[in-house]
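Okay, so here's just one chain, in structure tokens, the form predicted on its own.
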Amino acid sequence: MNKWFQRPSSQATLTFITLLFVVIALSLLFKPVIFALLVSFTLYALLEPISNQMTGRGLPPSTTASIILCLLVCLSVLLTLIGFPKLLDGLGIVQDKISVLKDTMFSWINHGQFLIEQSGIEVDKTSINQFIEGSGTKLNLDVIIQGSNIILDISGTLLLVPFIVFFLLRDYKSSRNRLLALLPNEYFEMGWLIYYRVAKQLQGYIRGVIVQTSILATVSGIGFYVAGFESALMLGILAGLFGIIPYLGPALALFPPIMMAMSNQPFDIYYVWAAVSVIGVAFVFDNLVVIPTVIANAVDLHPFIVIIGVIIFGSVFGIIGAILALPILATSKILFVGLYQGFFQKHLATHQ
């Protein structure tokens, strides 16, 4: 048993289990704030460069973060005042869209039932009506309270954040410094390179991602204004969001456009497609000139593993796992890969 702790692969695997645990644990304890807090982190990422360059122009870091503090003050406040009308309205035509969709999904089945019926079969045009009255009252109330719920999130996301970012631009780096210099000596050369790969590779890929996402949402949003599409900006900006969850994003974010499609009365295919042509040629132009020029070195993961990582994630966590999916991988890769490599070549300097 002695022999087997001693083994590299089997103390990376331990540590890993720990700090997985650790994570975990400090993930439920901070729940509440955890949205908040992975955007803070995404600011922090994008604002780090600025706040170096302050600072090394002689700026205290304390001032460097109050001087970005304000202006995150004023961006949420900005915020608040143009995109929250924009999100009630917004959700106000997803509420009429599904009532519209209701009825268009009665006028069909009328028309179904009476094909089945000439052909002899008989149906239950009652219990059909029915599931169809049940799914859109349940759908309609799912909306309203799912729309309530992003809007509190968003609500107090924006109170919370800029004084998260401040803290982080004014103390992340020394705190940093005291957490790391716990390490035992043996050790401390071991965290440091952890650190430094995932850091780096958290930064570029957050750069990447945000780079990535408001192209894409632009270059859709532009789409489904040209082809007529009412909230043209929601549904871009849902294209561009959805977009980060890898290979499954194009079926997502063809979703609410087809259903804005169906709920047209009268019903016109070309919306349909229309909407499959803009989601169509947003993507691939995400992927064939966005993602090999933004973020192409920011993971080395394989296909197979994204694919499975973002199943299980978003079934578990839902959206926000999908989309967490990727960097988590990534990052527990680096992890595991780092403390197998300290491991061993510290396995190899006793045994010399």
Second form
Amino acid sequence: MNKWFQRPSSQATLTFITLLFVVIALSLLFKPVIFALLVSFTLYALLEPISNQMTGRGLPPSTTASIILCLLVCLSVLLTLIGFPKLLDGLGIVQDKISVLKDTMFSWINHGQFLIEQSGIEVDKTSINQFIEGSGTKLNLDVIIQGSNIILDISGTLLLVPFIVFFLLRDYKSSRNRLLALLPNEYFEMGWLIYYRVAKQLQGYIRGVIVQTSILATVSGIGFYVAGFESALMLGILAGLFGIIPYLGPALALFPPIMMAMSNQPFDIYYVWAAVSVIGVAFVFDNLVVIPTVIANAVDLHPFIVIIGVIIFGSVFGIIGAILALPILATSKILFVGLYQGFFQKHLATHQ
Amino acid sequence: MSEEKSPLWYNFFRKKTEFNEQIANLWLKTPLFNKISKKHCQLLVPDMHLRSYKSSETIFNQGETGIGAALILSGKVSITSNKKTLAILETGDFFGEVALVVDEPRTANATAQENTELVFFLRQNLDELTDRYPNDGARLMRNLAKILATRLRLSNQAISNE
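Could I see the form predicted in complex with the partner chain next, after the form predicted on its own?
Full assembly next; the chain just shown is listed first.
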């Protein structure tokens, strides 16, 4: 048993599992503000170079963080003032579209029933109609409730994020140094090496993803606008966000514009083709131009692991889980490989 | 008497700004920080990492991946390889600078000969220096290249003399 614990692979596995439990415990503890924390860390990764430039010019960290906080507060207020009514408008359009979609489905099913009845098969017309009616009403209510909740969450987050970013910009480095200083001398360099690799990869990934999302949202937003879609902006933003999800992103991004296209009255196949074309062109551009230049080699994982990871994280934690699957898997890989290498090198050095 | 004093205890009562200035001055005397701005070096010091080692404690082993260079603030450090002592370093000396450039295993062992205080300048600190002050970052890289080139020349001479 003792020998088992001395093996580098066992030590790495045990340390990895312990760290995993710590992360899970912290995530549960901070669950109410986890979204705000994720947004804040993303912003921190983006703003850190600016903060570095400012502190490099001799500004104290508190002053730098205060200036950036002021700018963030102004931006948040502006976004809330402009974005809030737009989001409510978008929700109204979606609500209207669902009612239209319900009617379209009714007419399609009636047409289908007519064809089936003509072929001599008996169909329970009332139960099908009741099912559609029920689903439509439920979907409508769900969209309103979930939409309102999301808008409230986003507003709360917008208010909380600038303050978290302020403290991150001011205190993150000193807190990190103090935390890593607790490592015993023997593991000091190993701890820093793993932190350095994880931080470098995550920062590169976050910056790359933000650029990728913005480009994808802009390209598809313009495409939807040119094709004549209502709320092209909302559809573009959704396409950009779904684009973060590897491999499954294009299929998910196709869903909202197809729904919109199907709810058009009278139904026009042009919109379905237009939705497929816009998403197709945007994602081909994304895969051929944006990803190779912006986030190439940011994560070095096998596609099979990524797909399985996205499906598992997505089914357990929803859309946020699917988005976070890739960085979580990449971080876990660096962490485990770093721990194993570190323990293995120590093992070799002590047994020489 | 001073050797018996715990470095941790001693650090606790030392004035921070004065101490940071002392560290910056020691770094500036090394060939690594040759011609680097004093002001910029002082701004970097708070992000460097202070470690205390007891006598005979291993600082790092040959074969382990390193992440930075260390400057001796007090005490003595022996550098050994294959049971052969390569150097005994004292206050103001630095070692382990190869790790600032490459993600490769350490080429020698470093052990504290007495209670020793070190300040580590990590690759992360070098990245920050390059981001904040590109001119100083480039100068430090040039200094590092000179140090490594000198060492290569000395190694070649030693091999040809054998």
